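Encoded as structure tokens, the following chain is the form predicted on its own, with no partner shown.
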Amino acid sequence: MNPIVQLKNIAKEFHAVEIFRDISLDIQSGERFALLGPSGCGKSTLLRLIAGLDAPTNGELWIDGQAASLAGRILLPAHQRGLAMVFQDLALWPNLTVHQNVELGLAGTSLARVQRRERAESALSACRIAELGGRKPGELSGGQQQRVALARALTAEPKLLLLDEPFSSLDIANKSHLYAVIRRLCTDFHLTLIVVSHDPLEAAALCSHAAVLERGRIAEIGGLQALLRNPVSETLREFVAQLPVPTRKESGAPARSEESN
């Protein structure tokens, strides 16, 4: 079975400055996959390549068995890749209602107006915010705004859901609740999830697999719990040090002594 996302020797440069090169990885259908690494390592850039918002400098990118991008060329436009993306700033229109914002996820489709409304209502119900449809984004909490962005992404019925650090402004309670919502949505909608994160708790709560980017390369890749049990990269060693003691013990990673704190 072909991976739903396949990167073959992907490289990216901006103005002759190399961001990364020789990035190769496969993401299987149904996986919840984290792209991890320090700030500036190219995680969000790689996500944009997968989304079809930019083309690689070199290499090949395949989506669901179809060539999507080659060196300097986008062969499969973003709207034909069967994906939806939630950005860090959420991009909600303040002058539109929640329902209208969610319907924007269907802009450009051939669906009739009644079908768009039904699709938006279904997505709002799936995210358990159907009662907020008439409100404006400014009347919502941060966690509720996150759910609106997720509902808008779901209206397109994507195979792939891409999240680019969308929870950085939320408190721990709201994050924990949204993690549970996203795991449920992935199961209910048979989604493959790709998350860009620098938060070890977020990655551990959401994802089953991960790739770590460091110094323009993939430092390690595989099942996240296996990586946490034997971290090789500097990034994952720092991640493990930040995880709560019960999580570290479950993953098999060594806990720090009190004297080292």
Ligand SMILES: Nc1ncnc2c1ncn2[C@@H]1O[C@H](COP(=O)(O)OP(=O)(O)O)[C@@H](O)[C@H]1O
Given for the second form:
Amino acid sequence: MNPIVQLKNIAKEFHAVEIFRDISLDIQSGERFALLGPSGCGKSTLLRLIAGLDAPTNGELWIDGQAASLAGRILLPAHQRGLAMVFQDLALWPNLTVHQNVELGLAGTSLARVQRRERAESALSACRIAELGGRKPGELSGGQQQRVALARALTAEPKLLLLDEPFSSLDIANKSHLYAVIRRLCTDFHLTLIVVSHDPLEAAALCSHAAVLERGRIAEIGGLQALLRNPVSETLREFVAQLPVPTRKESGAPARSEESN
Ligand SMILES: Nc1ncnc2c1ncn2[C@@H]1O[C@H](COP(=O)(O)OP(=O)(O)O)[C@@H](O)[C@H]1O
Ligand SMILES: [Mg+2]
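Alt. form predicted together with the ligand, vs. the form predicted on its own above:
Let's see the whole complex now, leading with the same chain.
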């Protein structure tokens, strides 16, 4: 079976400055995949290339067996890639209600008003915030706002969900709830998930596989548990070194890693 996302020797430059090159990776359908790495290493740039918001300078990007970008050109526009993205700043409209914000995920479709509302309500239920449709974003907690952004992404029924560090502002309890909601959504809707994060703990809570981006290259890639057992990249070596020693000795990885899920 074809991978749902395939990158072959992808390179990106901004104003002749190379951000990364020779990025090759396959993401299988249904996989939950983390793009890890320090701030500024190019994670968001890579996610934007996958989303079709920008074109790589070089290389090939295939989505679900279709050529999406080749040799610096976008062949498959963002809205035809079957994906939805949640950005770090969530991009909610403060003057619109939750229902109206979520229905914006269906902008450009020919659905009747009543069908839009139905889709919005079912996405809000899936994100466990069905009762908040009438509120405005300013009347919600940070975690509830994240769920609204997720619900909006889900309305278009994407195959691929892309998340760019949308949890940074949340406390640990809220994060844990959201991780559980997202894992559930992935299973229920057969979503493939790509999460950008600088935090290996977050990756381990959400994802089965990861690529670590450092100095413009993939430093390591594979199943997360295996990577954490034998870390090669600075990002994962530093993370594993900070784990409590008994956890390291006993399991070789944080208890929340989930390669088998
Ligand atoms: N549109 C752009 N124009 C010029 N430089 C950019 C642009 N977008 C990102 N960059 C640069 O690319 C590098 C990687 O940025 P980014 O992908 O946002 O990193 P990360 O998400 O890993 O923190 C940074 O040095 C950033 O300044
Ligand atoms: Mg970023």
